[in-house]
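This document starts with one chain, in the form predicted alone, laid out as structure tokens.
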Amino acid sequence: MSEQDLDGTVTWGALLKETEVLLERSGKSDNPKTEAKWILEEASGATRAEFASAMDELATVRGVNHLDSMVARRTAGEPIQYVLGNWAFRTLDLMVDQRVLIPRPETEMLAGLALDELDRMRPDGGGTVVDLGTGSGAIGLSIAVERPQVSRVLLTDASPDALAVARANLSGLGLLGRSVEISEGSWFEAVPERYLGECDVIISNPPYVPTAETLPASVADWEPPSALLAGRDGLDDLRLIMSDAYRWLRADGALVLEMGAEQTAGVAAELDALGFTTTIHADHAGLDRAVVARKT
């Protein structure tokens, strides 16, 4: 931005337009005119309601200070979501940063398998649900929020940084979040004894992508790897996972997985030699994305 932006003398719609400029100069952007529009919301705080109308008032220098900073993030390449600090998730805004991956559509359906199994077992509501893994806590926490009636929301993760996002994102929440716990450890390993045999839901979307394979700049530069990779055929985490479930569910209880496309139909395979009945389920590209396995 030039010197006059910080001389109070320029629109936030000139800087819209300015900003549009640089992002698709970048090539790092393919939607430059939405991600500007979504950047100018941000610096300027306004609403989506009011930002037509926000075009037209002077640029503050503590906003465009906060202007420069996000255009020169997302122009080196830093994703769009980082940049903004914010994602939506299906009905939340999540807060999110490199300590967690980006919230993916595909994963909302996901959540969307979790609450359809829920309300099959607790159409009246209760039962306890596991987010092995939350990151951000999007799956947990939209299940929190989507069913306030369920009795217990058990989040976990590994590294204290994703929990300390998930604490975050929890804490605005309110009332709506009563039903959240918080554990941290590895898979199992941070679920207390006294959820065994007791789980409705366990899902999880764990990393799944093999060490080898070669991930976009803007994913393998910017999102946690640990949080990606799982060894060789990236069924590292999803075997530990499917081995130690059968247990902590409760008759008839389900276990939801996101997984690459490549791997459902062997993952679904091992947990029919384990004991369950699954389904496999596409995402909105129309590719296979989940595992759904219940105890029978």
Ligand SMILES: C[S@@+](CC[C@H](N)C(=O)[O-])C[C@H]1O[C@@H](n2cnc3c(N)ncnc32)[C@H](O)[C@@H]1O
Given for the second form:
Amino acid sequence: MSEQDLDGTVTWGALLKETEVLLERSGKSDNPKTEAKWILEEASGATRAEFASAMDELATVRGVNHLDSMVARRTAGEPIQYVLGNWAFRTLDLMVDQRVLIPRPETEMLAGLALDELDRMRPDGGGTVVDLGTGSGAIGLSIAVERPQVSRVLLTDASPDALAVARANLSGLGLLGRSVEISEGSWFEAVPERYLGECDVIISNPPYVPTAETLPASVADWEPPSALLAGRDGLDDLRLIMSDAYRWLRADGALVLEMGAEQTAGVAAELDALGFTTTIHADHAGLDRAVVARKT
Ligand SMILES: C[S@@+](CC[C@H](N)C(=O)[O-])C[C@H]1O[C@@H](n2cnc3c(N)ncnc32)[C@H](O)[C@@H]1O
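Please could you give me the other form, the form predicted in complex with the named molecule, since above is the form predicted alone?
Full complex below, order starting with the chain above.
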């Protein structure tokens, strides 16, 4: 931004226009107008409701420095979610950074499937839910907040960095997070023995991208590979979860898994062979995205 920004003579509105132009010219943003608005909200500290009136106010030096840093990161290609440092998931506003996968809209649908299963099993509240590979905590924390009567929600991850983000998001929930526990380790190794045969719902959005698949640069260059890649056919982690889930579920409990469209039929067949009853669910784009497997 220009020199005049620092002597308090420029309005947030003028910086909004300048930011739009910089984002547009960088070619990194598909939606420079909207992203410029989000960045200005963050820099000015204005809420969505205050935004229009805040644009007539003079920018602060501190706010302009923050704005400059966000614009530099975004025009270098860093995803807008990491640049802003927070992102909406269902009812939550989650802190996100490069330690965790950016929560996706299709995973909001997955969390909805888990809530349906929990409601079926526990119409009067209570119940035990395990979110394996929690990342930012998106799924498990949504369940804790949207079903405050749930007894236990366990968040696990093999990455201590990811769990630090999940912990920060948990602490932002205050009392709504009272049912939540966090445990580090690989898949079911992180789950305490007392959960054996007690889980109403086990949910996971594990890594499921085949190692050789070419991902867009905005994903491959910024998001953690350990959150994405899962062997030659992308099924390494799904297989580990599937092979162990049955004994952790209570009778009639459900395993809810996210995966790629071309993986759903094979995963459902493997789960059927393990004694589950499965259904395949499409995401908002109409692509098969999830398998719900009930222990029968
Ligand atoms: C696709 S991300 C999903 C993150 C989050 N649940 C979401 O939906 O946004 C997969 C997560 O699984 C974690 N993960 C990878 N390998 C794991 C393992 N062996 N055991 C537990 N978690 C693992 C990654 O660290 C990452 O946080």
